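The data below hold one chain only, encoded as structure tokens and taken in the form predicted alone.
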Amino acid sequence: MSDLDRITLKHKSLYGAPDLVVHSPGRANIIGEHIDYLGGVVLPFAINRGLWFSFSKNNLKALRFYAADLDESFELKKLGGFNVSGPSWFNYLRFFLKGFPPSFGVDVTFGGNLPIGAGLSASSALTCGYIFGMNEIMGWNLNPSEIIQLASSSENQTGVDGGMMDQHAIVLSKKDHALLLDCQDNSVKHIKLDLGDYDLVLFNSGIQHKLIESGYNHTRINTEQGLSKLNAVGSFSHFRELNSDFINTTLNLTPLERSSCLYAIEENQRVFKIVAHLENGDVEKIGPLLNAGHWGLSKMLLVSCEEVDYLVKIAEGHQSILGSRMVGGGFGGCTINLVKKGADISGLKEMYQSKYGDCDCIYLSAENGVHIIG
């Protein structure tokens, strides 16, 4: 049974036939990690994994939720007062509902095939999918930019001070394309994702990252403090104007501030280089940039972990893998790999399993953003 059928049938058994069915994909990021909140450029895409939502109106003046993957029900009997305690996933929806209380009761069932804590933005898929569906069923007429802003704001209020890359990718992605997002002005361009003889494949380390409990916010603070010190010395309008010589000769930076700022300008440059290679059909040139991006995250930004570093190391030694890097905010999750079509990668999985445990493998395709089913 497909996930769509599973969610729809469960909703029907609990609440009756749905009035609306929505798919909200997860996202992977080819390159451009930890620079969205600095106003950098990033290259994510919506993936062939995600969440499905069934919505229906009720006459109870209540919001009823069923999280199918967790077998967890939750009910709000009043259309307001959203400060009540609830499941952890409800925190991502709470702050949106406080600003947009519904005018009538709604039942929603959701679930899918996104691994939790894998760096594929399950939380943003939940938030964007729910806001998109509520917008449709309530007739609020929110445009895509407003949905993105509301989802980002609601997620940030849970304690993770992230950027808006995930929400843009989940809402605006186009099938068979990556999304080139300039986070300085939120302008977008769809880049044809033609990888020729190669596939993008995720290897899941099995280490679930929890960004609220990890050093994600601290990483952002370090970089922003470094940029602030640099600006006090040289006065620039955006970090893209910086170069490594200026950063290296500015004396009042801590070692981590310096390496974080160097990483930011190098990663931003890697995005433009990979876009050029995609547009020119030079897929083989992308691999080394992926590797460089990972070791920047690991050694300069300090947001990787032992297990993910090991996955990248063994991928670098595989003759059928052009490049590999961690994807997502860090501290666990998946690597994204450029793999020759039809290549036998079972040995890589066995190497990881013998040292750390099971390693799921997910072949990716670029899909449309959040949308109504049918």
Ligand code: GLA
Contents of the next structure:
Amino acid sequence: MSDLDRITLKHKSLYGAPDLVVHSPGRANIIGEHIDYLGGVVLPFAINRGLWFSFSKNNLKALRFYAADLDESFELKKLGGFNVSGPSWFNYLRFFLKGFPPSFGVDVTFGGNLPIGAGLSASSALTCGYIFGMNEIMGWNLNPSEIIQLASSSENQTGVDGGMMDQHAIVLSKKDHALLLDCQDNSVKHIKLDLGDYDLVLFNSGIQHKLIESGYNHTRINTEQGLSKLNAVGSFSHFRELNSDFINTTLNLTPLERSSCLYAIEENQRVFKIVAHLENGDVEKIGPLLNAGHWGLSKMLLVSCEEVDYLVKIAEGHQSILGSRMVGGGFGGCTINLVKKGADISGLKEMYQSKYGDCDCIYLSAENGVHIIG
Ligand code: GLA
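Next, report the structure of the form predicted in complex with the named molecule; the form predicted alone has already been given.
Now the complete complex, all chains and molecules, led by this one.
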């Protein structure tokens, strides 16, 4: 049974036939990691994994939720009082609901096939899907950028000071395209994702990251501190104007601030290079940039972990893989790999399994952003 059918049937059995069915995808990122919150450029896309939602109105003035994959129900018996404690996933929705209290009761069932804590933005898929569906059912007329802003702000209030890459990718992605997002002004361009003889494939290390507990906020603060020290010495309006000589010769940076600032300018340049290679059909030139991006995350920003580094190392040594890097906020999760079509990559999986345990492999396609199914 498909995930869509599973969620719809469950909803019917709990609350009756849905009035609205929504799909909200997860996202992967080709390049441009940990620079969205600095106003850099990033190249994510919505993937063929995600969440499905069934919504229906109720006359109970209540908000009822059922998280199908976790078998968790939650009920708010009135259309307010959102400060009550609830399941952990409700935290992502709570702050949105406080700002946009619904005018009538709604039942929602959600679930899907997006691994949690794997760097594929399950939390933003939840937040964007719920806000998108509530917007439809309530007739609020929020536009896509308002949905993005609301989702991002609701998630940030849970304590992770994330950027807005994930919400943009989940709301604005277009099938067979990556989304070039300039986080300085939130302008977007859809870039055709034609990889010729290659596929994008995820390897899931199985190490679940929890951004709130990991060093995500600390990483952001550290780089911002470095940039502000640099700004005090030679003022600039954007980190993209910096060059490595200036960063290397400015004295009062800590080693980690220096490497993080160097990482940011290099990563931003890698995004433009990869976009040019995609536009020119030079897929083979993308691989080394992915690897360089990964080792930047690992050695300059310190946001990787042993297991994910190992996945990248064995991918680098594989003749059918052009490049590999960690995807998402870090400290675990998946690598994204550029793999020759039809190549046998089972050996790689086995190598990882013999050392660290299970490793799921997901062949990716670029899909449309959040949308109504019925
Ligand atoms: C998380 C955040 C994003 C982004 C990535 C790292 O997914 O939500 O805003 O910072 O990490 O690129």
